[in-house]
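Next comes just one chain, in structure tokens: the form predicted on its own.
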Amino acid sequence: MSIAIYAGSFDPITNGHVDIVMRANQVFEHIVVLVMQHSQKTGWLSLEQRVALVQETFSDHPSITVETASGLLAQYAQKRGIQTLIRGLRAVSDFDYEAQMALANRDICPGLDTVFFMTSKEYAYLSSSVVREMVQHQASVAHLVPAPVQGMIEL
């Protein structure tokens, strides 16, 4: 079975993330969405909230599972025996960072490949930080986030 990991902080998950996962799931039989705590970011939502929102977002997709881990992504992949990481790219600047990370991950775990998916054009500007900023200033994000996130924001 072909399995790939799509890791991120998902703080919160956006429709751009969902788009990448769903497209990757057309290529791979199983996707592990790995919710991680970013070592250099302070979370807007707790890890538990983020995991719950991601699980609810993909609850109708049995070939997509949600897990959480701490530490290095490459070590997690190696421990699980998974050889492929999925990353989304919005712009050339994303590629520079992601290429460095792909090489570092391969250094830690030889044979670990990273597959890049270009964002769909409607999400080219979208990031979790954009969503957080919009929410902070009471702008509508209904068109940018899956229903579980929208429901949490409206509470």
Given for the second form:
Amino acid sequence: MSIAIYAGSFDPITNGHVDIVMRANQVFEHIVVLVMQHSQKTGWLSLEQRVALVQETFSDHPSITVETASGLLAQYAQKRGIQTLIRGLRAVSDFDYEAQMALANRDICPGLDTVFFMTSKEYAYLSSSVVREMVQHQASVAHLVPAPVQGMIEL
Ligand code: ADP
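What I would like now is the form predicted in complex with ligand ADP, since the data block earlier showed the form predicted on its own; can you produce it?
What follows is the whole complex; the chain from before opens it.
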């Protein structure tokens, strides 16, 4: 079975992430959405909250499962015996960082490849930080996040 890891902070998961996962699942039979502990980024939601929201978002999709990890993604992939990472690309500004990460991951774990999916144009500007900023200023994000995230915001 073809399997790939889509790792990120998902703080919170957005419709941009969902779009990448669903499209990647057309290419790979199984997607592991890997919610990472924050390393440098200052967090908004706790790891438990982020995982719960991702789990709820994909609860109707048995071919998409959720796991968590801290430490190096490449080491986690190696431990799980998974050789493909999925990442999303929005603008040229994502490219430098993503290229660096893809090369570093291959350096740590030879044979580990990164497959990039280009954002859908309606999500090209969307990031978790845009959502966090909008929520902080009471702007509606209902069109930008999956229902479980919207539900949490409305609480
Ligand atoms: P990280 O902290 O690892 O960057 P994120 O949760 O911010 O984690 O993002 C995970 C992945 O999803 C990254 O590859 C990022 O480029 C991609 N991504 C985020 N938002 C979008 C979007 N709107 N469209 C396409 N890809 C996206």
